[in-house]
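Form predicted on its own, single chain, as structure tokens, below.
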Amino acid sequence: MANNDIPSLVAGPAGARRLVEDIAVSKIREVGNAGMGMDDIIALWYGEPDQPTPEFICQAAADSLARGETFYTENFGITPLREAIADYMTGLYQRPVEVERIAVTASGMSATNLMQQVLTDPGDNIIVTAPIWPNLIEAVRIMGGEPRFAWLRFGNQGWNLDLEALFAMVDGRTRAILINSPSNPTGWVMSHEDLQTVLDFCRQRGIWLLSDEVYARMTYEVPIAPSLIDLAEPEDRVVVVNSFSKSWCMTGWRLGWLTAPVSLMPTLEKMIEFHYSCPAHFSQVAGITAVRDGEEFVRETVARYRQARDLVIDRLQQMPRIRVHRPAGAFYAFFAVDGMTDSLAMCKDVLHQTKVGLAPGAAFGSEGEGYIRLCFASTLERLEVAMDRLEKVFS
């Protein structure tokens, strides 16, 4: 049979899968690229802590390298790290988390991609709380799935989710509900009560519940965000994704983990082998030190971000064109700008006028249009300068 007789080989102009070629370029990256090389930039566009990884974590990795720990490890990660994570989560939630349920991943994003590869067939749909980080949306589309958006609504009390509207979107092709709490970009934090309601619904329907909890430690009203770890039974169809990136300033280490039912682990192990085989050994050794010795650093970081949040929100609320709510979690201000119809063009314009880099709300889904995201994981001094510059545009 000739190649042109096989529909699966009819691809896009570059010869790749049409679906993949058609993925849009990240609008956040588009603004970032426009600002690369500019002098005096205050870059608040990416979701990244401003601090380097603390020295005590780096030293653990350096010691590992010095010992020659540069070879492949187990697919699920080295046992000492899995044990450290299980102990860490058991301590946080005061509920046993078995090491057999932990898989170390090469980043939180890898964990998300793994779950889409495991669960999503072409034509399936995943219900997604939104606005949401665009990478989570595209992970669904890459597998041929359909993301369906359960939109948070902005009101006088901040961001809220209509659970009945979410449940009404579920049909016979729904494979999972994906929740991101604390939310990137809104800072919304889902309550224990609502998490329980969604969990009960998923149990009744036999569908999966995926929870992106990478900002679980970045909370300002409570010590830690409500989690499905608190509520789900070990064999529930629940997967919780976590990352080392935010809590311990380890974005470049590409290290995360997921907590899943034991029954799913053999399938995950196969997928990890064919996806990236294993995370780097020395990164995993650094991860052990982070979860075991990093509590003081996490507390100090959250305290610093709380001050940064309050500075940014207080200043933004004084600008006549802006509507914004004080976020309960994560490290973003997601604010509406009166009269703005093209957030990408606005962010580029603000960049050239003020040299402050922001992320367009349209990157986070269609109803994110009209909003802009600002990452406040920065020093108070830099944020004061940024606010002074933005005031000239938004007042």
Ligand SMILES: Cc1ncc(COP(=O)(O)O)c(C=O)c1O
The other form holds:
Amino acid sequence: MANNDIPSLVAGPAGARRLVEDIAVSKIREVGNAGMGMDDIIALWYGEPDQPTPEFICQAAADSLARGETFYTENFGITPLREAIADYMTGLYQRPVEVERIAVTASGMSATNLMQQVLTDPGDNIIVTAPIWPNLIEAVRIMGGEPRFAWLRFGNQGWNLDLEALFAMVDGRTRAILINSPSNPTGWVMSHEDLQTVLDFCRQRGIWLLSDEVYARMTYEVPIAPSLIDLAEPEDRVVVVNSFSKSWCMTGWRLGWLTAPVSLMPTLEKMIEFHYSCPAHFSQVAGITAVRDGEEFVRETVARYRQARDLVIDRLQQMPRIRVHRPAGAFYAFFAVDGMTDSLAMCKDVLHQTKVGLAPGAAFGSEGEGYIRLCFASTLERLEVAMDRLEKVFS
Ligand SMILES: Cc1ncc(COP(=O)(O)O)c(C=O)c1O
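Got the form predicted on its own; any chance of the form predicted in complex with the ligand too?
Next comes the full complex, and the chain you just saw is listed first.
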């Protein structure tokens, strides 16, 4: 085969890999950029809590810096953090999680990229539950892989996944099924039964199951989202991705972790070295405090988001052009707008008319078109004002 027949070897106009040059800019960012420099914006476009990291976590990082902990650490992260995470997970779930299975990563996003680097060859495909956060899709494309979308459907009972349709997409080039539950953007939470069915299918077919559980703690109907940690055996081909970003308001610290089979760890260790080598030491020290002492903070935060969710959904449901379901998890309202055919144009329009920043549904895959995402991780006061402004557009 000539080099030109291999897509990843053909350069684009800027001389970079064509495949990478062809990747579109995130449509969420596009709306964000349109709002640059505008005053009085209520920004509900990004998936980010509106409050800074709590003081007790910041203090742990400040103490770490004062001790001079500014050097490289082990690829998998410092042992006290890996132990703290293993303890935390063992406390939350029904199975003990061994420290040997934990790799601390420089964010949930790094964990995802790492797993795509480890699993996906050009031409392989990954089946993803969708609508889905665009970064998870692009991580597949960057490797020359093909994301295949198993679409959640919006009905009277909320969002629903057709597992048979998902299984029908699997072929000889499928490397993994990627589930994101609780889901960004829909707030859908997969049941234990469905997780078990997918796990059984993956075992039978010998494919990997990647589970993005970064919103595991952000649940409103049950204390914690059903997890593959509860169901999988330690040597199953299952990798669970978590993050400090959402539960402890630590988006800027770039800290996450993954739980993987022990047999994969030497490969991961090698890949972490060549990827980002290790997360920042002082971020890791802050992470220890977060998982050890952060339970009360997580409980209070979820209670606050539950109120925010109810306020936003109650108000949206009164707007005639909008159809929306009360999400069971994560911190987004993902609503359908009657008659809307271009969610990106609509979000830019809403921004200019109301100064409320929203994310276009089209950013989350083609069938996200027709929807808009609103992040309700904000104060009730700000959300009330946002709803007053949106009412004028959507009534
Ligand atoms: C589903 C999902 N996975 C992963 C992440 C990444 O989180 P992190 O900040 O740890 O990279 C996000 C962030 O929005 C997300 O929504």
